[in-house]
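Here you get one chain, nothing else, as structure tokens; it is the form predicted alone.
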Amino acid sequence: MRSGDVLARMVVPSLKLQDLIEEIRGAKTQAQEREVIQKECAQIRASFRDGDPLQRHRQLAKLLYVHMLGYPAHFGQMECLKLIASPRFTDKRVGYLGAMLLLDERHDAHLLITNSIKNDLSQGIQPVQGLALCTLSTMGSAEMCRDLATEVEKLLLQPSPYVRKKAVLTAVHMIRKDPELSSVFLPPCAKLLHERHHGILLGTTTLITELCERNPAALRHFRKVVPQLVQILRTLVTTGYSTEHSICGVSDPFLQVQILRLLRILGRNHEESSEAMNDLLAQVATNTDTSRNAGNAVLLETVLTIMDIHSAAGLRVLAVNILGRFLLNNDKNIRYVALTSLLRLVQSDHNAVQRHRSTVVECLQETDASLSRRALELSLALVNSSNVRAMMQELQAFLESCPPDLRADCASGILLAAERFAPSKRWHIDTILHVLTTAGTHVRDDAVANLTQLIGEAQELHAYSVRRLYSALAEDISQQPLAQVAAWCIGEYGDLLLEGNCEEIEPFRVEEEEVLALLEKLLQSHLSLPATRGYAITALMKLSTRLRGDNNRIRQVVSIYGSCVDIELQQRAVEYNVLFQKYDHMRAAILEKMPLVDRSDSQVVEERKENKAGAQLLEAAAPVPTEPQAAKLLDLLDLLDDTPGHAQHLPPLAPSPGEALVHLLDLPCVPPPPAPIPSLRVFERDGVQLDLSFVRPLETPGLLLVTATTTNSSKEDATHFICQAAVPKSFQMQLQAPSGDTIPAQGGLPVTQLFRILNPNKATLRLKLRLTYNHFGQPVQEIFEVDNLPVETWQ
């Protein structure tokens, strides 16, 4: 009995494609769903073997479905040619789809096809053509596409608008894969514009546009077109194209798009171009119906289009207020287009966008979280020296409440545009303090080292600064960044703390131990990171010279940090010990005030002492071992880590006497300058280029320092710029801080970062960046090698 079930299943025919359809969907399991398919693609690939002819492209479908639902299905491949040269068109029907979906440019299996299709293009047969073509277009690789341009150029002057309609799309096919093929489609563009099909005028006008963004020659020749176009682009809007492309009452939404899309790259830099279509786009913009959503996609082109040819200012004004108006719609997508086009135009037309100002802020409070953070970025743009009070008000405002991934950019920010907008020093202070409050965790690394400077600088705002700050800081010691400028202000200005004679605020009264104990409770708190507790020692020391009382508790409390776990405190700690106990008649001439330091003073300070420590370094360095070509160079993610290699700097070399007798005798020594290394481009995307100089001191043969300079010349500012760098093992790198993350835009001011790479064994340098940050409203990561540098660079 069992053997004859077992023989009657071995004879079950296979199942029809809709059975099978409704077997799969009826199993409960996903293991019974695997089982069905498991058996059913067993009895295809018997059915292959047999070479049934007729029963082939059943089989095939019922494979197509099996592939669509995720299953393998790569042995069908072979099937899919055999019915393409099938002469029947139900076999060719399936096997162009197979094709479609089972093959790709990743298999070779696609070029045995290109025969196929090339007999099946120069059949008369409109059915057949359409299937080559639309295969062709799906999964047509570059070399399929050299060897088929000619046949598809003469379908696309057939009669048959069906047919024509697919030639243009495959042509387009072609020219994203081999822009080469330019030359062979120039020509029949210019009969199809003077079609009246939609789907042919629609494809050719993608055609074009890809054309044009791909082929120099191709943008000067379609130039001469443009009052054609316009013209085509004006009937659509007042007469109608065809009412059955009309959606909304808006006539034919898709072909308008299209058309506007390829208008801004034929007027992008060409004044007569773009006086040829002002009128007209004018005419868009305002008899456009903003009621439906198809209406807003044509005024949103529209708007694109005045953006970025030389339209009159008139007309940029109406597409400033028309982007207002959609900052007032319901639909989220469309508050977002208007607020990221805002962002684009606020450089170039700073003072329509300021009109918009009140509604721009309003969208701060947006739910959405891709909103408000397109709002901040806005809104920091509109800033200015004329309305710098009222848009830091609402921007503080906002830090108070805004979600927590947003509180960072939003801090940095408001920094930023104070530091450069702030109407005076007290202002400025506030404004920093009042963040530090709000969300000092979230500042820049740079946040305390500008405050401090900024209040140096500001001598008669001394008192009410250590004020302000002392009382934050006893209100709350959580927020690390201000606590390290409290601690640091309080050692500077205790004297005025306990003075009490500041008549900018409320006056009250502070005693010396209540300032000890908020410096020992900063100390002992642990929330306090190593860095506070420095600045909070050296508080308490310089409080030793400031005050007038007795210095034993502060002398207690040094002393019992002396054996700290922290290196840092525990080695301040016992300096100050000595100090106290040895070299206490020179205790308050060491502990004076910081003295006044100009900005550009203290960075060649800077550069001085990290100079200076290089130079130990490098005595101390023992030499590297080379290693395997294969491990030279390391992957981006384990070079780019936290801890990069320090840098080596060459010590000072003793003077030869020759050059003490010339110092004798007060002469310059100069030496030979070495032969200038060329700078190197190696990036440039979207108007953001990178050059990359070189300098090798003569003192330092194995020193390289490369200058990184990152410009910008398209119309929008690229923000939070970071740049990482890599260098194989046998070398060692440090990475400067850049000279700012935001590279204005229009040629501006560069952004600057410094490299220093030491290369003891004169191996050859390879570099490996990584390029993050944000341009026309769009996140760019770009991650690439350099390893064309000049050989003057490491021999």
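Please read all numbers here as calculations on a predicted model, not as lab measurements. Think of the rigid core as the biggest set of C-alphas that the two forms share within 1.5 Å after superposition. Numbering follows the first chain given and starts at 1. First, how it differs from the form predicted in complex with its partner chain.
- When the rigid core is held fixed, the Cα atom of E377 travels less than 2 angstroms between the two forms.
- Relative to the superposed core, V448 undergoes a C-alpha shift smaller than 2 Å between the two forms.
- Superposed on the core, the two forms differ at E684: its CA moves 2 Å or more between the two forms.
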The other form holds:
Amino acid sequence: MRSGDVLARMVVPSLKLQDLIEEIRGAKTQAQEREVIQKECAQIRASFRDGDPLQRHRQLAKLLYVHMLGYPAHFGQMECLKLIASPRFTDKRVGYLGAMLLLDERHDAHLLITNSIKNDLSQGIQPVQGLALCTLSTMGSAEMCRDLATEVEKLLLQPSPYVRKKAVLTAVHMIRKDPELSSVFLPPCAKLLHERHHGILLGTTTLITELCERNPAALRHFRKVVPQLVQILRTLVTTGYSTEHSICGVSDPFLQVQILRLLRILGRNHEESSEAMNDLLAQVATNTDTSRNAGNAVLLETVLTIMDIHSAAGLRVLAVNILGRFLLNNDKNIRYVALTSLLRLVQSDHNAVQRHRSTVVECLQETDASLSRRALELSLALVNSSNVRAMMQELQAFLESCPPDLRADCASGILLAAERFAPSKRWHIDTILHVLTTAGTHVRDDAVANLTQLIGEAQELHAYSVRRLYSALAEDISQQPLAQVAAWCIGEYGDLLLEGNCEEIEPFRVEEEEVLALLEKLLQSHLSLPATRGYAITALMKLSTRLRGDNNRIRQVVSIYGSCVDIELQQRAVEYNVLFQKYDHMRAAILEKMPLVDRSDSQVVEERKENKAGAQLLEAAAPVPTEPQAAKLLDLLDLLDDTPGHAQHLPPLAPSPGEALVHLLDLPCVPPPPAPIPSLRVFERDGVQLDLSFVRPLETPGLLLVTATTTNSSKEDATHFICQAAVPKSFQMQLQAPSGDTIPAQGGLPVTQLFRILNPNKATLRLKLRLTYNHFGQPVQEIFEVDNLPVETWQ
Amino acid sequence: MIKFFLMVNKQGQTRLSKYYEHVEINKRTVLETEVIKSCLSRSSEQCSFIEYKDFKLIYRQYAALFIVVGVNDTENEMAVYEFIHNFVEVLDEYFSRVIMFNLDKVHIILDEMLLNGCIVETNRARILAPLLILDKMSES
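Moving from the form predicted alone, what structure would you give for the form predicted in complex with its partner chain?
After this comes the whole thing, all chains and molecules, with the earlier chain placed first.
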């Protein structure tokens, strides 16, 4: 390269950062902006290669700006290293900033700055040390932390508060990266708490919080400092205005919040510490000025702490009342946090929260999406047997007007609550019907199964249900779940429909022709899903035995569909045709009313009382291979009646089209059972153990059934046992009621609970469990994530 | 723990971004656009806390500038809300004119206040002290 070229290149003046920013902002289109940036990047690259070292920091600063806008800037990484090593402060400043933004543990280059950081940390110039600590705490990897731990520890004890506060927080980061370093940083903590500088106190509290969260031994160790923390907080609350730290009349709310959080962790499940804090919490709760946001923040943290520790009953009532006051506040933010906190409390202090039910229900009307979602969750949690009718009315009104993304949750919530607390079967059926008509498309798949089950069980309400469903269907055939249930009911109870008497609603005459016409309309409509059409044709078939007229119309329809394009429908139609022709004498027997399906057991096969005639049919039926096993009968019956079968077909309905066909063809060979997934012991404490066992039914790819079995080998019963689970948002989970809430001692009958987890996207399963129970006279609460989930559970 | 800190203008352009947990660079732009969209679509009567994927977003609007902070579940939302205001007051005191031309100084201030997602200093005088020293050094 000739020196002339080099000079020529250098003569082009490089932009200052300010000018660059102006130029980029002046660019009118994306393409223009890209052009400007590319030109500048080329310049920066050239200058890095052979430019003036004194200007390097400016170039890097520009590069960082460009990086922030989203353009690649990896060629600046080595420059960061060079700048960090330079003795000038301005260079170091930009170099460290660059390291924070551009480097991270995934690049190998990051280890190279370890040495520079070490030198800078031991140098003794405070701003430089500050910079190094800042960068270390942002992007330090585990190895770097191990190398530099001693340096940081030394800095913790230095006189200058500027460096110490940063060193403390760097220690927090180090512990997060490498938990074994906790032993290094544990001893200085107690001493650091004696400092008066708020920055150090803030950092130390964070450090202690982090240590306690990771390590139960540390937790026990730090219970000793509870009195000291109480003292610090008391001083903060009682001293008046301090110019240094107050915000709106509250002294250093950030420190107060942090101390309260630490107290919460220390006091949880520990009687003694909780008692030490009681007075203080009451004091904070009553003295804090709530006219401004800062005060409210402190109050919120206080309430959360009160609820988590063993506080006196009066204190808890105070806390819930504070939340109630928040709910009435005009400021939306406050209402939001109030709703969130109440949601956390509703399990443990149900009665106290019930008092605020009316306010919560009002919040449903909010236009703000965050608020109404929270209000919905809370309202659903507040439903109990005494207020169920009123709450359901409100919730149903809400369902009609709520935004679409909340509809699914609202609908399933209403259905679940209805199932648990329905005061009467008729009310239950009405509620489900209402939900199906308003939000039918958002309802979960097994709602149909549940409803048919419910109707089947309520014998006295058959006439009523079928009439209601008929009217609803006549009005609107587009809601699929409604159409399916209605079709099934009309098929089953068509005779009741035509009888014309029903006390509960106004009698109306229904002609046979009308019923058939409606079912045909459903069958032919473009809006109907294949499953719905399956229901419709089956219903038509059943009506052939229930109705008194002749069956020409039905026969016609059935024979037309014998050449339908949809294989499932065609199969059915062909077989029904056969029933009309060759096996007409058995038709009545096969199409008899459905026996009631036993809901709870998965081994329903044995418990089904098949018709004798049906069994004989199988033996005699020529086209069907004669396998006198109950399973095959089940399959044939499945073909005729879409029962909410709980036998081998889980979940029952929506994806069924291909299934029944497959079973019929597959009769001789049973599909091999899936390889069993090993079960997992996830929790053990004082003799109470929780194991999870997993089943992946073959027929439904995304479904996982988890059975949680809790046993107790200790000498005392565990009572009021509640297990809750959470999964990531892309999953759907349904918890069924546990078999009980007391686990008897000494290996008594275990408590089991079934979770059904649907994972349509085959995403990685994460499961978080929360257990609360009383054991040995103490309440126990455990929240943990289940790791080591076998891969077969979600693949 | 605070996961990220953003300053965006009304048109959706990022003025400042600081991530305390690593996010891939191409994911960052996506994240920022989505976050900005959800904040901009809220009216002034709605509350300042939004739930977005695993984070909670807390935002405040100052004239044409939005400050958005993403936190995880353990943080007290109102304390963070207060913190944002604190930050803006510090910026106000230091910068008499438009902020954006001195981006590196803003970074310095932010680093003084937040370290790895945890609040370290909230006292205005102490935050600005090193900056003022720096200014004096560069002048001389």
